[in-house]
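The form predicted on its own is given below as one chain in C-alpha cells.
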Amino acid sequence: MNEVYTGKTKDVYALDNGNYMLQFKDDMTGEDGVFDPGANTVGLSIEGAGKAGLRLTTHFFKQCRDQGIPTHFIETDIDRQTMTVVPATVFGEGLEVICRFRATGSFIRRYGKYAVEGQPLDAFVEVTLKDDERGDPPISRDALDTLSILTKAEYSILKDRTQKIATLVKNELAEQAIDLYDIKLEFGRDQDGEIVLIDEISGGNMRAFKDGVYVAPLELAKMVTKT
C-alpha cells in the first residue's frame, strides 16, 4: 500500500489493484476537546470513534447501494477499521455538501439575524469549499459553474442525491425517535464520470437529537447498528 493522503479523521492508501483503502481514525473534528462536525481542525480523540464511524458508514452505504444511489463503496473490514473504495476524483480541491433539516451550527452563525436555533428547514442544501485557510466558504451554483468546479447540470444531480441520502438517513433515525438536524456529505466523479457519494456517513458528520438532547457519534452508531 502507498499512503496518498493524511486527513483529519481518515488516511487514504492506494492499493495495487487500482482501488483505494480508507483507514478510519479515532480523531474527531472540533475545538478545545468539544466535538463539532463543522470544525476545520481535530479537536479530540475518542477510543472507538473510528470503528463506530465505520460501522455506521457501512450501514448507510449499503442502504444507498440497495436504493440505487451510486457510491465509491466496495467493502469494509470493521476490525481493521478500513473501507475499500473505487477511485473517485473530487470536484476542484474538494466540496462539502450539507443538507439541513433544522437550523444549527454554521447556519445560525451566518444567518442568526433571520433564523433561530432549531428552526425547521426543508432539506436545505448548501455547498462549501474544502478550504481550511478561508474557513470552508459557502459557494453558489453559479460560482461553481463559473469557476469550472461543477457544471449547473452536475449541481442539480449533486443536490438531488444529497437530499435523497439525507432523507434516507433522517427516516431511519426517526424510527428510533431521533431527529436529524443536519448532515455533511462529500461527492466525486468515478472513472466513468458518474457522480458518486464518497467519504463516509457517520455520527461524526451529522447532528442528531433525541428528546431535545444531542446524541454523540459513538452513541448514535450503537443505536442504529445495535452494536
The other form holds:
Number of protein chains: 2
Amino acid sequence: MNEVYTGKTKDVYALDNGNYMLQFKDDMTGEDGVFDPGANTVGLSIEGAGKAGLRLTTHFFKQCRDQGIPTHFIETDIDRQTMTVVPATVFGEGLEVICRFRATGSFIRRYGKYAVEGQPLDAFVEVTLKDDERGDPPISRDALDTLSILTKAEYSILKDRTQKIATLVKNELAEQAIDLYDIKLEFGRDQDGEIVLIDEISGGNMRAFKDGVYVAPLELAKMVTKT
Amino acid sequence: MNEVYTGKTKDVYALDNGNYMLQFKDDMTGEDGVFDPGANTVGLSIEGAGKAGLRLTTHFFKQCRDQGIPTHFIETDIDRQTMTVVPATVFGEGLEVICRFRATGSFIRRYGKYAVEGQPLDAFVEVTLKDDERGDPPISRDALDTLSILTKAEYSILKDRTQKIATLVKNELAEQAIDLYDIKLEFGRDQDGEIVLIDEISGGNMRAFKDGVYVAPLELAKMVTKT
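Given the form predicted on its own, corresponding form predicted together with another copy of the chain:
Zooming out: every chain and molecule, the one shown earlier first.
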C-alpha cells in the first residue's frame, strides 16, 4: 500500500488490487482557525472531523448508488476512517463543480452588482479550475471545451449529475429543516470513461443554514447521520 | 443637445430627434501612460487618437451594415469627431464581449495552467460584466440567464454576431499582414429589441500584431483606413 497523494483533508493510498483508499483526516480548510469550504489552506483541526466527514460522505454516496448516479465509492471502514474507491482520473488537473440554491460567497463577490446575499438560485451550476496560484478561476463550458479539459457533451452530463446530486442532498437536509445554500462536488472519469462523482460529500463541501444560523460541518454530519 | 454620459474615451449627447451623438476623445485607457485595452482608467492622451478611432470604427461599422449585421451606426462627421447612432440600451449595466483568436491577457492570467501565450483559439467568445469595483468578472451563459441579464437565446445571437464581426475584422487586418489576437465588442438592444453592435471598433478595442510586433491603435487605424 503506497501513499500516492497527501491532501489538505485526505491522504490517498494505492491498493494492490488497483483500487485506492482515502484516509480522512481531522484537518479542515480555512484560515486562522476559521472554517471556510472555499479556502485553499488547512485552517484548523477538529477531533472527529474526519470520521464525521466520512460518515456523511458514505451516507450520500450510498444514496447516489441507490439512485443510479455513478460514483467511485466501494466501501467504508468508519473506525479506520478510510473509504476504498475505484480508480478515476480528474479532468485536466482537477475541477470543482459548484451547485448553488442561494447566492453567497464567490457568487456575490463576482455578481454582487446583480444579486443579493441569500437570493434563491435554481440549482445554478458553475465550474472552477483547481489552481491555487490563479485563485481557482471560474471557467465556462466553451473554455473547458477549447482547452480540451471537457467536451461539451461531457459538460452536459456533469451539469445534469451535479444538479441531481445537489438536489438529493438539499432534500435530505430539508428533512432536518436545514437550508442548503451551495455545495461543491468533484468528478472524474473511471476506467470506462464514465463520469463519476469522486472525493467526498461532507459538511466541508457545503454551506447550510438552520433557522438562519450556519450549521458547522460536524454538527451537520451528526444531524443527518443521527450519530 | 444634452450631454448624458461622460466616458473614458467618449462623451455621449442626446439629440432632439431621439438619436444620440458620440464625441470621440483623444484619451485612451491604460495606466501611467501605457496603453492597455483592458484597463478601467484613462492612462494617456494622444493627439489624433479620437479621429483615428472614429475613422476605424466607421470603416468597420459600414462593413457590418454591408453584411447585414445590425449596429447602432447612422453616420459619422470625421472633422467634428462625432458619430450619430440610434438609441440602444445595454444588457444589465453593461457587458463586454471578447472574441479571441490567440491566447493572451486575462485568458492567460486565468487559464495559464492549460494555455500558452499566443496559442491559437478558434474565435473563442467570453463575456465579462462591466464592473470596475469587482474587476470586470467573467460571466457564463447560465449566469447571465439566471441573473436576467440575457436569455440563453439572446446569448446565442450575441455569440454568433461576435464571431462574425471579429472574423470580419480579422480578415481585414490579415490583408495588411496584421494578426488579430483578440477584440472586445459591446452590444445593446435597439428600440425593437434587436441585438445591435454599439460603441466602437477601434485599435483601442483589440490586440493586433505585425511580424510579431504589437501594432498600436493609431498605427493600426492608419494602416487599415490608409490615411
